[in-house]
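Presented below, as structure tokens, is a lone chain in the form predicted on its own.
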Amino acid sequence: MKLCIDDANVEKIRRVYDLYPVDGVSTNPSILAKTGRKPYEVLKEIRTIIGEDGELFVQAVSPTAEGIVEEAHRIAAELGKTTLTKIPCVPQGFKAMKQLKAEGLRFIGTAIYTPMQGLLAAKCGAEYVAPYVNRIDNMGFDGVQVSRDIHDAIVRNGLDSGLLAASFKNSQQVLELVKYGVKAVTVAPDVIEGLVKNAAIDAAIGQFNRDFAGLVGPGRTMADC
């Protein structure tokens, strides 16, 4: 399983990066517009956070497939071969997937709200499909369960591709799609963090601490005493 960072705030991508075994970052117009920077400039800092190997992934936001289609060979030019465009899964994204997956450019399918588009997205060669498991819910949908239904008709049809699943309120929606065995899940940094922030972790540490302390003294470790 993937863990990827959904966030193009620079400083919280280099903490995440630096504490965590994460493998690449999301963006999407919105997140993009959230830092007030231009697009290329933010995406470039990012790239150099993450490295070559990271997965970078952005977004086309073009209404025609011939846009798209541009828009991805102008991605990939700036951005580097790990880096793959995000395309809506709407009829001109289809169109457009198709030919990218032709050109053998890297690509995955984004907006995903039902099962069919992240079917459909995934005939076309779409290494990914991203369903929005939060956004799912608020419209009165199961979220994690239209995932699990996405991901078992892509394991069932045999076409190679896999879940990105994106859109999280909290650690047990991960939780819950992580243990169904997706490829990959793109979540926010103060997700991330919640993973493993539990008041009986912090208390646990703090007796080890403290008892430590009171065996050799305050301040000192195993590398000193």
Given for the second form:
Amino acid sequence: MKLCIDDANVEKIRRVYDLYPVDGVSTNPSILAKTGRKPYEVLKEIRTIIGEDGELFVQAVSPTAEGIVEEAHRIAAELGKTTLTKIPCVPQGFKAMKQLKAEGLRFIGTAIYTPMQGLLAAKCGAEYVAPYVNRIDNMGFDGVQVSRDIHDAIVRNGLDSGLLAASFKNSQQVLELVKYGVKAVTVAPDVIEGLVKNAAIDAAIGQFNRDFAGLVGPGRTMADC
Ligand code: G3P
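Having displayed the form predicted on its own, please output the structure of the form predicted in complex with ligand G3P.
What follows is the entire complex, opening with the chain shown before.
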């Protein structure tokens, strides 16, 4: 399972990248708008943080296939080969995906609320497809189950794609899909930090530290006792 950060705040990305086993960063137009910065300026700064190997996801906004293809070329030229253009799974998006596949550019299908959107994007050659788990939950459907259905259909149809499941609001949603073996999840920094935030963990470590300090003296560690 790959873990990506779903944010464009460079301070948060630096912190999470430093601490956790992270594979990339995903953005969307709303996430970029929150920074208030020029898109390529902030995306290039993110690229320097995550290095050439980190996968960076940047969304196209054009309403036409031709426009999306042009955006994908610019995104790849500006941000490197490990940058994937996120393409909304709508008719013009599928048309753009087919052309980009033929040209060998990397892309993913996004804005997925239904299984067939995901399946069609995978069939167009999308490396990942991104169902919006919490947004689907908020519509009164089961975002985890929709994601599982897409995963299963990709596997059963032998398509060379996988999930980059997105829009998580809690650890349970993430856990359910990670247990299911999806290809990747992209998670906001506060939700990533929440994956291991637990009073029982803090209490256990606190007790270990007090016991050890009682044995060798306060502030000493296995490196200097
Ligand atoms: O990037 C798409 C997705 O992650 C959006 O998440 O939190 O706006 O529902 P959210």
